[in-house]
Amino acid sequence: MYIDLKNVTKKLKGSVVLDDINLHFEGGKVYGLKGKNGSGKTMLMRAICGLIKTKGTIDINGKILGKDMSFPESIGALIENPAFIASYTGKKNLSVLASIQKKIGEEQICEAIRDVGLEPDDKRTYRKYSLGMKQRLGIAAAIMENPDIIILDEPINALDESGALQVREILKKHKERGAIIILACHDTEELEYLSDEIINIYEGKITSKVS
């Protein structure tokens, strides 16, 4: 499993937000995106997810994003704030998402919910969730189908220490099965702990890569 970005560029309202990005990602590794707010981290994640159109090429296992496919065939993502149906329970929300591709059943949904420290049988609706619970459910949605690519933007946001430890275990589990994991985190120490390689971004440019 690999992702190759070649000369990926994006402009918004005349400003360059991704500037000639060339990167290689491979399965079984965690990649940390490091940079200030507005540096291009989230935009890069959106590009890999197929959520924005860019110049250049994004090659995912031999298929070109935007040409051979509109979106990556196997991806789970949490970018910015998770959004779910307020009147549904966590489990029902994930069941609705899972019904789109029909890759998994109730057992895998419940496993993902437990992995993030929630209870599948919790009858509370999403509107009654705390910020931390909402974050946990967003991570569960990203991992539940065991995708080849996992993208997490600020995964430990609003989580307590136990939640951060669960995120570590989740990343370890999915890294070991060969997923490509790309994440951004404002906590530099945590980002460096979680990542096999740090990619520094400044004003839409890759300034350095550190393994």
Given for the second form:
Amino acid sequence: MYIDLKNVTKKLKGSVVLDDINLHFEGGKVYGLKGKNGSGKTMLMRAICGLIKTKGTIDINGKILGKDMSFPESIGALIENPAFIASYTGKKNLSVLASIQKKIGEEQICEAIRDVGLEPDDKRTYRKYSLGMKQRLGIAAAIMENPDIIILDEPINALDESGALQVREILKKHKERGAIIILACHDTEELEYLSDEIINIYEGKITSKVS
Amino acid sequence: MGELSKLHVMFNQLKLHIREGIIVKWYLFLTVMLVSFSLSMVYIFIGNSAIERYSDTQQLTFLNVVAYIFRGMQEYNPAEGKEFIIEDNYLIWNVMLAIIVGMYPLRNLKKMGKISLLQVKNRLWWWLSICLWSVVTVFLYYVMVYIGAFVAVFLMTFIMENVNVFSSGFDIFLLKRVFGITYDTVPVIFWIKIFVLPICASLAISGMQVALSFLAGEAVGYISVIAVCIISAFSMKPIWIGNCMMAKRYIEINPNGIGMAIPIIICLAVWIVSVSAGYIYFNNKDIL
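Based on the form predicted on its own presented above, generate the structure block for the form predicted in complex with its partner chain.
Below is the whole assembly, all chains and molecules, this chain first.
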């Protein structure tokens, strides 16, 4: 499993948000994107998800994104604030999402919910969730199908200490099964702890990579 | 993944749109039914008093109420020098549908739609699912309008002796009063049109609204619907599909009015162009 970005460039309203990005991601590793607000971390994640059109090529296991496929074949993503149906419980929200591909059943959905520290049988609806619980459900949605690529933008936002520990466990579990994990986090210490490789971004450019 | 299984994924996504955009928003459809019920009740009281005063041979029926709901406006002729006023009975149905259709697609894409798009993994299927959602929404909207009217007539059947929900006919005396006609019958095609043309027009207008919302924003989608309604009120040419929602402008009522085939073809063309143009744009759209 690999992702290869070659000369990936994106302009938005005249300004360059991704500037000639060349990166290689390998399965079984966690990559941390580091940079200040507006540096291009989220935009890079969107590009890998196929949500934005870019110049250059994004090669995922030999298939070119935007040419051979619209979106990566196996991806789970949490980008910015998660949003679900307010009047449904967490489990029902994940069930309706999973019903699109029908790849997984109730057992895997419950497992993902438990992995993030929520209770599958919790009868509270999403609108009654705290910020931390919403964040946890967003992570559960990203990992429930055990995708080959996991993108997590600020996964520990609004999480307490136990939540952050659970994220560590989740990343370890999915890394061990060979997934590519790309995450961005403002907590530099946490990011360095979680990542096998840190990629520094500044004004849309990769400035350094540290293993 | 084969094309057939992708189609299956599109229908699964459509089911999710129906949950998010229709079932969860049930109160909007209930409101439509209540508005239809209220307007029907108003007409039943007006019609009943007219029958009591001027006629004793006919009964107010469900068809009379439907004709009243979709009566629309008389042809506007600027040469007559009259003030151009758009009647609210015509605008209200378009505005309510525009609110329901406009509130969902783009907002969904900024929220849960982003996750579901990654699940569908195909922009075409996601786009078609949202277009089909608008079709389902339009049909359900009309079902609610008819239910509201039917319930009003049904209830009043047991209260007013001049109201009869069980009659499959209509009161020509009341029809003459609503449409200002002098002849004693209307052809069956008029009733077919009154049930078919408004739905066709709404499908086309909603398709256009969804495409324009993605293309230029939600506000532009709403403005486009209002613009089509205003121009249609001003001009009786079939190209302005809002005329389909005004029975007073059907050829059976107004000799210069619209027929059936050409308006349906125009509505179909508007829908196809909207869906196609919307997809071309959506396929290249950055989802931020």
